[in-house]
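There is one chain below, alone, in structure tokens, taken in the form predicted alone.
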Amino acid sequence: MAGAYDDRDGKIWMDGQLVEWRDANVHILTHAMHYASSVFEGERCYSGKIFKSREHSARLITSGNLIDFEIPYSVDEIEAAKQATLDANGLTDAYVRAVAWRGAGEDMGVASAKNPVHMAVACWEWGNYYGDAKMKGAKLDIAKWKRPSPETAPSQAKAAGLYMIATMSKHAAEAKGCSDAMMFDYRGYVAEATGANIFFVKDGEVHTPDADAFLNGITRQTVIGMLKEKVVTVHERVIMPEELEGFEQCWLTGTAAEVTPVGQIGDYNFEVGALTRDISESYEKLVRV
């Protein structure tokens, strides 16, 4: 499948029905378009099985609750919708996008309690998120935008509005020839990339920022569990910018990113070392079990 995302062959699940890809549209006065009242999940299907599928479905519901709406589908119903979408498109290895949003209704201001909540599921073939970076290491810029305080935004929701500064940061990074950008949080601590969590290695031990001001990713949690099973010490802690110079290895984690080595962040360089390669290969095996 190729071409613009609104002009493809296939089926998309919308509110209980499979519709033609090009007909999967919403009204211009959809509340989410104006006020970002939307949440989503990104998932990968490997050999016919979505990795951590139920965890993603449950998080979608939680994200909706965190931005003050109820998704009108249960975890089981969301699971069935995802499988129906994969089957309708004949895909067994794919990226799966479930999204829920406040639609058009009686309200067209900041408040939208009277508007219906909709849900859709799309899927498509998608290769490495960072291209050949999985082999040689991604190059990251350092973003000027910071992840907001949990007192100003629901940081544990996978909500569309939280990605606005991520989009701007990634655009700025790409303009400099980078794959992505690393972001600090509101306190100036190392946080994450624009759509992936970040890990560092020093003296055989792993360090990753506390997920207290950004999404605690499902892949992040999976990788931490894998490292502990390998008896690798993992420190979830505050990481200061000046520590970047002392780290030896670095990688990103996320459903789209999977486990992607990082070779450079700003002026700091990292090797694609043995532990990075091992955890990347181990993750590849795990998702295909």
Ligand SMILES: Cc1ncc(COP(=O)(O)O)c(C=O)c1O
The other form holds:
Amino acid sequence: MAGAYDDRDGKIWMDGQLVEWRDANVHILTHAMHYASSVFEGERCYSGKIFKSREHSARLITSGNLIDFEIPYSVDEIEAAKQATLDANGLTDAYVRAVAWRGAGEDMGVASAKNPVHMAVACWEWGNYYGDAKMKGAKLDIAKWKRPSPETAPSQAKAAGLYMIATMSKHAAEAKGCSDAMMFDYRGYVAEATGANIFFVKDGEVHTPDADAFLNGITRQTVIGMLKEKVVTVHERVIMPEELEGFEQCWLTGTAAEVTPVGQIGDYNFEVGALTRDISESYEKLVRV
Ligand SMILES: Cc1ncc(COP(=O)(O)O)c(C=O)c1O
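Next block, the form predicted together with the ligand, ref. the form predicted alone:
Next comes the full complex, and the chain you just saw is listed first.
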């Protein structure tokens, strides 16, 4: 399956029904299109099992609540919808995208309480998010946009509105030949990439920013657990930009990114070292258990 994402064969689950892929459409006056009233999940299914599936379904509901809407499905119902979509498309190894949004309705201003909340699930085959960076290390730009304060936007929501600056940052990075951009937060602290969390290694210990102004990723939490099991010291703390020079290794974590080594951020270089490889390989094994 390939081509534009709106022009493919297959089925998409929409509001309780499996519909033809090309018929999974919304009206132009959908509230989410105008005001970003949308939340989503990115998940990966490995050999027929979605990794941490229930956590993703629960986060989707929480994200909806954080931007002030109630998804009209329970975790169990979302689980069933995801499985039905995978089955309908005959996929066992796939990326799964669940999305919920305020639709068209009586409101067309900023308020949207009268508009119904919809949900859809699509899935497709998706390889490495950063292409061959998995082997040689991704090259990252440094974004000019900053992750907002949690008092400006609900940072723990996987909400469409938070991706506007991510998309602009990634476009700027790609224009410079980079795979992604590392973003600072509103205080100037190291935060994360546009769709993945970040880790650094120095003197055999791991350092990762406190997840207080960006999504505390399910993969991030998994990798911290793996490191602790391997008795590697992990420091979750404030990381200042000037510290980048002293780190030896770096990797990104995320459902799409999995564990992707980073070779360069701006002018700073990192080796794809033994701990990075070990964590990347251990993660690949864990998701397939
Ligand atoms: C902005 C952002 N940060 C972090 C992550 C990593 O989250 P997770 O590991 O739950 O996929 C993602 C991906 O979902 C993301 O989009």
